[in-house]
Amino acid sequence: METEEQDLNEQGQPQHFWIPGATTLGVVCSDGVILASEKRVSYGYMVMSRVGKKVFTITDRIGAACAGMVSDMQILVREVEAYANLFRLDAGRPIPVKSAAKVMSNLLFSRRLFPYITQTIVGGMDDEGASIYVLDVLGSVIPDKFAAVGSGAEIAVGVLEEGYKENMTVKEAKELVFRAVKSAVSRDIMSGDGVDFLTITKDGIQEESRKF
């Protein structure tokens, strides 16, 4: 037994698993919400795709932006979208943003032993106005005015901290988000190749892609 433990000590150096990176942001504006993520999909030292999509619509007023495994993002968003449709049919009104975030939280927590490898920002517009919620892999729900997740978050959040102002317009927030992602991409090898935006206002959701 002691020999086995010694072997483990000699060979059991910390193992680093390759987790897909991203730079994903959310910002609350005076007239809506901006969700954004860059387009690179990487795994370890390999760039798997330069046109990956990490922003998703859930309803015509709610969206999500994710960092992590693309497959996990996709199945998680599809499940929340299905619950949102059921809520609308049952209650006769659109699901609130906070409720959509809570549904995602429950799905993430139910998988806590075999978690979805994803960090998510859920945002949108409802009767209470614009809001975003940040969720980790275990389903913690944290409301905020702006947020960044993913491998480039530490760099991007500094730009958001410096530039964010209360009651920013959508146009101002979009330029701030673009600068934050561009700053992160310059230092984070797992992020790059352009930015996808979801702009959510009372008029609906608009999708846009922009190159650096």
Second form
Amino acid sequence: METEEQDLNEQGQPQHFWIPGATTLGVVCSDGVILASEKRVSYGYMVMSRVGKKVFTITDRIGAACAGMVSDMQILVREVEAYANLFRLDAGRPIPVKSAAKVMSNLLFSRRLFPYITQTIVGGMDDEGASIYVLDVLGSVIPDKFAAVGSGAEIAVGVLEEGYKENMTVKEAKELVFRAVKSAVSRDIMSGDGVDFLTITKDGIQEESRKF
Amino acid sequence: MSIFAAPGAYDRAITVFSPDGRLFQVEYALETVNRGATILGIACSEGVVLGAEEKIETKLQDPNFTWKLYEVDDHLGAAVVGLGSDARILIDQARIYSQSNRLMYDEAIDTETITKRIGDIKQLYTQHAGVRPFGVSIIFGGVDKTGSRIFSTDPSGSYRGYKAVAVGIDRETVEGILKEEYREDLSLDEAIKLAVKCLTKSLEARGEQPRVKIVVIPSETKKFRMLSEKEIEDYQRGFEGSGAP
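Alongside the form predicted alone that was just displayed, please also present the structure of the form predicted in complex with the partner chain.
Next comes the full complex, and the chain you just saw is listed first.
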């Protein structure tokens, strides 16, 4: 994702729109899903926060990890959460991961002309097992086994590509994810300050925060 | 005032309760349904079967034209009884709901959810001023993530789930047969046979020429399919030959 966009204002002077960077990962395992994101929130050359949170729970078996504008990701996830609760009450069963991703996609596409600036990985467990979906700013939904988004994605995805195996356990994959984030933060200036994990298994969601 | 309030003053506007707590217009709508030609639904583990008796008004009628069984979505069918024109409006709505569920959740709508949505519409028409209730009962049958399911709504908007159900003029006769012969482990073929038998028998009892229509949604394909006239005739011959009383 472009982290700095240049444009000219009415006076013909350059303007800067800073979009916070991030390193955000999602991995499908044999017994669950891992979502992870580092904690830095940067506004240009300023580290606004070292304790930002870019992983979210949507239901007790579905979560999301985001990169981009923190305000947008918070609003977006809260809205999906509301629709997920309504679905559960209406249908009498929890919303499938694919449907939660689709709801988010619809919300993103409905703002096509004034988008939420977020790349999101929606992941979780349902009757079909573990799965993740990657969504871009306008709401494309792409299912995957592992994915990385944000300014650190180029670095992190290389580590995942090399280390990912089918049917990894959550325990094994967590170390791989940690390694991928560590590689990214050491070379991406907009990522850093620790990792938040969201581990989703059939027993529920477990949150963990680690320092480097 | 007598103990049993006679209809008269309390059936002019549907939003008015009678002193003993009844909504006469809604009850009259139920009467429309109970006098309609019979429909039925049967669920088994291999799928669902919907059936309807269609009255033939003239011999020149197109035999392939069906007005009591509708495809709502690939995996979902409906059988209607009562005022056919009212039913079409609700079926149109049901089709819109099922498509919008696919857009919204990337998933086929649950049979119970669609029944609830249509029940919601019917309920509105028992409470608003200047309208009359829908004179329709609809049996929805579908194969969704929760399995093969049958639900039925009445004109008041309430709905219930069933293993097998019949609505219409021959309800009692048909439910008698269903209670006798329905089993949880019915195969789809047996369920079709049972549906054809129920409708044919009830028509014969009234001495009318039967015209039975059947729809199946097998769990395997989850695809709505209307049986041809020939297939139904084969089923009818099947139970005549078996020497059933």
